[in-house]
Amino acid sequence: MSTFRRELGLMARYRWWILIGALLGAAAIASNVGLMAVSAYLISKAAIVTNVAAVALAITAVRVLAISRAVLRYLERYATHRATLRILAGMRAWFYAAIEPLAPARLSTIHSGDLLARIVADVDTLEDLYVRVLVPPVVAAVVTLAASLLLGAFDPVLGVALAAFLVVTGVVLPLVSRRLTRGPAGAVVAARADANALLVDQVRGVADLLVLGAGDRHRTRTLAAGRDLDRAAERLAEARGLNAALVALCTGLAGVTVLALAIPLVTGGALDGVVLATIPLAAMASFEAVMPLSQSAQLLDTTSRAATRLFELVDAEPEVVDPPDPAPPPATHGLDISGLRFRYGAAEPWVLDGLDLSIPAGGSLALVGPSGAGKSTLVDLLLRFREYREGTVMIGGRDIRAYRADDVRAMLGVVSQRVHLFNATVRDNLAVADAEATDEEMEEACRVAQLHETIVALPEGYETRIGEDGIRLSGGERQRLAIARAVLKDAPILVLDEATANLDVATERRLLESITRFMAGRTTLVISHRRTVADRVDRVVTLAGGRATEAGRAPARHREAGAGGA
């Protein structure tokens, strides 16, 4: 299917509302030609009569038509950007749920200053489309054959000669034009994701690139991507200049082409003397229908490329697709992993090679070993975020591919090293993990995540807005606010990768000590370099090569103490 029918399939669901947007612009045409015809006859004849009455009809024919054009433009107005609006906005969220299963996997591989140009920007320029490149055509043929057959009604030559005139500014002119931008069309757009990818960079990694005194090297790479996206709209511009100054000189050559037809028919006695100038002003004015067609074209190209970008997201296959018959969640959660091995392509090296890991229900286990052995890895394929193609991993007996994506990660509780937080307050943060929770719940998960106080002893308390990324939060601060969100989910399996990574020895330990009683219970794996961290569980085991090896059991005292938690 053509990228072009794939889009007019997007706007199916709003047709009536292009519908309606293009007959209120052509009536809104009408309604001006008609008062320029009008207003002509109404000057011609006022000049020749003494009597009111003879002009009467005239007058008030040239009031409603007033009224009516600035009423139907209105409307149309209305109409359309009430259109465009429903139309962005169902855009949007068709993108976002057709992208959110490639997370994180398949756009890992994405710039995030090019996704966020898609999303944004491509998805923008797709406004375009209906407000600019469907609607103008129908108005445009609507206003061709009535304006055409005004002047046919004074002599066919004259409808004729109006209606070349609008085929060639209408058709052929667009057609050329389309021609000369295509090629600065697209440039535009991929210049334009060039210099947003930039600008991401830029403002994300501000405060390293001064450390590392590499500002000005990057600010002069952004500030030549300005000038390629300038050059490109420039060659964009200069044929969208010519064409406005043809159609200009169409609509002119009209005017004075049907004038010229006209007189003869004047002074042979075929038409009325006072409706002469009638005849080039409602033609001259029919040609606003089809000035915006040479756009049209041009944007035809524009609308074109954003929405292939789009859609070269859409089409790709997620990494993990659920199952055709899911199955139900299981009633319990213990972790079995078999001959687990994974990779991230073809020729890359074994991550995992035939892991082998079990931790019963309600039991614990640490994971241990070097960066890069493959522990962040496990997490994001317990969380189905990447798939597996060799091994099992069950949870209650099945393999978790049985399972629908989402059940599955509504099954664990994980506290990753990569912590993402909202600009927005600490309540709306803690809210991610549970939107019905009451303060009473989120105070009690912040108390086990050692937090409560340090919020209260913000100037807003749980309503502090935190920054982007939890900016205005320290790593240890945002490290315990993920705990809290584990906590107040509340799943049956507890995943730790690294959560205390970033506490003091003090904080760590009374964190310990209070997250060790809510894991009772729950089956729960933890990732971690320390010692402290990994004795607070019933095993220990290493991960070296992409295999797991037995080093030892937790302490009696740390296993009875948790036990005793309960």
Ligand SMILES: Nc1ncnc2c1ncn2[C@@H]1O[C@H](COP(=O)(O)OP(=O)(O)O)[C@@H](O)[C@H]1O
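To complete the pair, please output the form predicted in complex with this ligand; the form predicted alone was given just before.
We keep it simple here and write out only the one chain, dropping partners and molecules.
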């Protein structure tokens, strides 16, 4: 199916709005044409008659048309703006719903600035499809017909001449302008995307650029990108300006032509001289309806490019798809991994290459291994963020591919290495894990995470706003907030991915003690590249070369200390 057909499909729900907007728009322009015609008639007639009664009807008509023109224009704007806002809201929701299942595997390859551009700018552009692409041709068709018939009523030649000029302005010029602007318009979009992406990246990294003394170099790059954008925009403006001039030329020529055609009709006696001024004025007024069509033609390309970018994501197959007949969540939560192989792409090396790992329900295991060994990758697989095709991962004796992905995630309390904190209060950030949690439950979770004291010391306690991505918290505080979230979620399986990496030794020890208590009865996977956590778990396994090897049990001395804490 062509992109345009799909775009129309998106708009099909709004067809009544399109029709109403178009009819009101056509009626407003028709009122204006009528107003011009009747005014010209009134002025000419008033110059030759002495009796006001002879022009009473025309005076009334001028009043009615002047008012109806304004009222209809208002109604048209009201209807189209309402429709536009609805369409916008509807499309944002449609697009968000479509991309949600793609996170994070499919979205990770898209630049975040680009994703934002798609959600905001491309959806905004598609809105143009309604106001500027679909509505104007309908308006133009209705007005062209009505104005040509009006002039045709005086003499068919006049109607035909006007129709010819309107068609040239409404069809030929738009096609020409579409050709002329296509190249520059594409260049503007590309240049703007480049400039935006560069800018977003740069603003994010501004602190690092300053520290590394690379600010000037990057500024030069940004300025160059800005100049490219300017040049492209200039070429586009030239093409558009040329088109606007041609439209004005056609409008003027149409007026002169119908006037030239009407004069012999008057001198020949076929037409009353008093309507002579009416003809060019009505003709020229009708061009208001075809003027927007050049822009419509240009936008045809812009909207289809935006739509293509949106459909690209909407059509992307989510990496993880729920089974047609999902199994109910299990009663027990032992974890059994066997022969698991995974790589990020066909051309990439195997990250996990025959991994065997097993944690009995309620048991605990530490997975240690160097950075890049694939530990966090394993967590993503457990969370069903990515799909594996070789080997099995079983929870409660069944492959996790048999469950709904959301059910699997509900079983897992994960403290991930890449925590995202929302620009909201501490409480809001905790509520992400359990929207119904009471104050006591939240405080309890924060006590387990050794965070309660810290929060209480903040200026507004649990109501303190922590800034974008928790910028106002230290690395260790962020981690502990993430741990508090996982505790609050109260899931049967606990996964800690380098959860204590940023803590000082004393805090880590206290945290491990309280976490050890929390671990009781839960299947726990602790990931670390340090051995400090090893004391607290049943088994320690090393991940290297994509496989796990038994690193033995933790020394008895430490185990006792761990058990003492439990």
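Just so it is clear, the model here is predicted, and its values are computed rather than measured. Numbering follows the first chain given and starts at 1. Between two forms, the rigid core is defined as the largest C-alpha subset superposing within 1.5 Å.
Here E463 counts as shifted, since its C-alpha moves by at least 2 Å between the two forms after the core is aligned. Once you line up the core between the two forms, the Cα of A316 ends up 2 Å or more from where it was.
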